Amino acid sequence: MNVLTIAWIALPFFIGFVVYLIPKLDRYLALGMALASAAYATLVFSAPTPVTLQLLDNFGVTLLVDPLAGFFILTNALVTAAVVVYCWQTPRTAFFYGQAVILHGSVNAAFACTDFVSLYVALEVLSIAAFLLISYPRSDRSIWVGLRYLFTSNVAMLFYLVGALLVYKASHSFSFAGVQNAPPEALALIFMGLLVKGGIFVSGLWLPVTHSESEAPVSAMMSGFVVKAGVLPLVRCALIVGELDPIIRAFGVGTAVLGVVYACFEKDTKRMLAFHTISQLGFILAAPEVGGFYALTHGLVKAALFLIAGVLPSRSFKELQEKAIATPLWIVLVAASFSISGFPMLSGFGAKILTMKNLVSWQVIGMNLAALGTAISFAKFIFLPHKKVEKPEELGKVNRGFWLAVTLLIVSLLVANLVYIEAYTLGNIIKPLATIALGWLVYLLIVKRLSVKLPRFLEQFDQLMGMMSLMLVFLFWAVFAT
């Protein structure tokens, strides 16, 4: 197992060079890559222990794939695929495929490593093949976005590289395991990075323009894993060190509820998904213990969205609320909404009820109206006016690909309720549907009738730097008083 961990994380990037000299073969290789990941996922899960490596020594690699990670990885595995799928049939060039793959084996790589550095080379590697991505159409508007990405992310890891020399200096060692003999600082200047890279509280501000102003796959991939990368790092933290649980619960509660107080009130459909995918990130960090089965949920039903959302006659809830979407666009779209609002049947319930079991009463409060404003936000779209299909025209730019693409990630919405069979019991059933059944009235009798538009200053890139400051701060007092 040892030797195939090491040729699966090295694999992408050979890949991703093979695609350039064979482009014909782009599509079939990072499918081929992601399938593969899939396979390792399920080996990850049905292995007997997790995979331990430390390379060289204090300095080198240390590599852990336990089934926390295992979910990670098998959510960058389905969603790429689901991406490659979904692009098979447009024409896009082998660049595009070659990033993708790249950005593939980045990500898989954050996820695998259990050291500073290592993990400071796969954000980078991940920060560039993004920025490529994002800046793909070559517009003025997508590279501007891409580099906005690029600059806070450098800013951010400078942080995080500072962080990280101050807990080798306190350990002689670059290991996670180091924090917990770290000064206050390293993990103030650490934790400041991964907030950054994961779109975690006000330092995720930069998530909203960059998700909604990217081209649909390129989306889906960044809600559905890129963020992710800084995520695992902080759970795992928490993991370790005991007293840093407090904090990171904490940023979780606090990201769950200001994600979804703006997701309930935006009028445009990708906006209102990217400040979701801030709230469900906060899911994640709530109960980093059951973590990697709320990530996978949010990966798989997050990039769904996105890829519907790219597909929809319009971005404004005004004009879907005037004019009827096509009725099989509606029925996914709502599938998606039921997983992610914690509808029964789907993955998103036992994963809401397996997150809600394992927080502490203090959690309790901001989590349950964090839920709340779930089904309030996607009741916009379980509630949007649609109509039959008279002739294919009436789809818009839907193909084969995005039926396939999305038949992939529903099914494995589907698939994914198995992984806590436990959670369908008459109590676990009654809360989430009451939940949902109050946000949408909620939705039908007030936020529906409102016209609030909450202000988008602290979005602007200048803004971003000076939260990025408070923040630094805030960890500052955080850890001093922990």
Contents of the next structure:
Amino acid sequence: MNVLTIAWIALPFFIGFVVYLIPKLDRYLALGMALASAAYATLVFSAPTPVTLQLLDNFGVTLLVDPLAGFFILTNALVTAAVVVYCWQTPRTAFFYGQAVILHGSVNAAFACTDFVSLYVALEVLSIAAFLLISYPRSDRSIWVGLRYLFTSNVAMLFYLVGALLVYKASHSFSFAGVQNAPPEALALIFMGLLVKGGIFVSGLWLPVTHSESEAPVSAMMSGFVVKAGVLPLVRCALIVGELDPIIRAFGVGTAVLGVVYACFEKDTKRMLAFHTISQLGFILAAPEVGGFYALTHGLVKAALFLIAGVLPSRSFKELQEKAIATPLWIVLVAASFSISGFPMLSGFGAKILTMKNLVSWQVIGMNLAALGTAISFAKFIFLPHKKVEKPEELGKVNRGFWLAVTLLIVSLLVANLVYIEAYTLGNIIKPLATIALGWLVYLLIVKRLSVKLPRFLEQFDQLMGMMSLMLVFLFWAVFAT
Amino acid sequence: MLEACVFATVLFGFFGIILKKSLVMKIVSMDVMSTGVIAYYVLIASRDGVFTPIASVGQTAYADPVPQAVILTAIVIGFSIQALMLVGVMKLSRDNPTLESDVIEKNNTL
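Switching forms now, from the form predicted alone to the form predicted in complex with the partner chain, please provide the structure.
Everything in the complex follows now, all chains and molecules, and the chain you saw is the first one.
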């Protein structure tokens, strides 16, 4: 298993280069890599003990692959596979697939490592690959969006590096376990870096523009697994050091509510999905022990939603309400929306129940509000008008790859139900149904008629930078107080 | 004293990123900030001594090689990211010759 783990981490980088050498095989190699990761994830679930690796002595690289990481790896594999299938018939070059494989590999590495330096390297490789994918169309707009992402994450990672050094200074090791005796400023700096990378709370406000302005497959990858590379280390820190647990949970609630408030009032499909990603990351952090399963269901469903949003005739909800969309598209859209609202039958239900069960009492109100907000914001998709398709041309940009990709994601959502089958009790089923009904009612009676436009002031580049310094001060006091 | 200078460098870099209007100046400020971070690693590495860690008779005050090795990786990553950013800025400069970030932002995203 140890050799296999190292080979699995190194393989995507090797394949990333081979794709350039043999451009004809690009799609097959990329898909093969995704399937290899999926196979590895199933091995992790079936292994009796988690894989722990310590390369060299106590300064060296440490890896840990347990079922928690297994969920994240499986998300990564399935979403990558779906994106490759989606792009199969489009005229993308080998460069795109090469970067996608490298992105996949760096995210895998970030999930597996448990020391701050390997994590830093993995996150930086990830930023570079993500930048190249975002700016792949090479328009001014995409370059600016990519540049903005790279800049924000690089500045955050500089703060993170200082924090990592302070951990080393305190315990002579870069491993996650070292945070136990690290000074508060070290934790504040490291958390700031991870919060920005993971798109959590106000430091995640770079995320809506980046996710909504990229192409559909790139947004699917960004939302599906890239932001989770920053979330898993936070979850791990919360699990290792008990005192940090309340801080992470509080961030979870704050993020869930903040994201969902923006999502409710958003008038643009892709921006709504992006804000909703922020809120869902909050759900993962709100109950760190069971965050893995939630990350899996969210990654699958959000990738499907971004792919569908990419083929809808318009991005504005207002135009979509006037113009009916094709029924087949509407059906997959509704299936995905139901899963994310926590409707029984799809695994979003099990994930929500599991998260709600592991909450601490003070979190309950906030998280229920966030669940209600999810139902409200996805009612916008569910109540879109739809019509039967007579001619295949009416479907627009949809091709076979799209259907295969979306089917893969939705079938995986159905299968993932098996992870937490105990969720299906009468009491558990009634509560989400009531939440969804209430959410729809609120949507039809209030939100649909409102035309509130939330300001985008905080999403400006300079504000993002300024927010980092505020966040740093806030985190310092939060860690200091506990 | 040295530590204070290092932190001043990091802070100057960070404020430069916020206060400077031009994208190129922002990138230069980011470089200043990362110089500060690198200097901090070197400073911490020399806590116990400044001698190269090669075993020799009568010598115990060695510098700690681990932070230095780590920061070497970070330097390489940092400069490749800067190179990538400057290429992006070159592309942007064709349509936005002044490279003022708020103008580019207004034209492209908001």
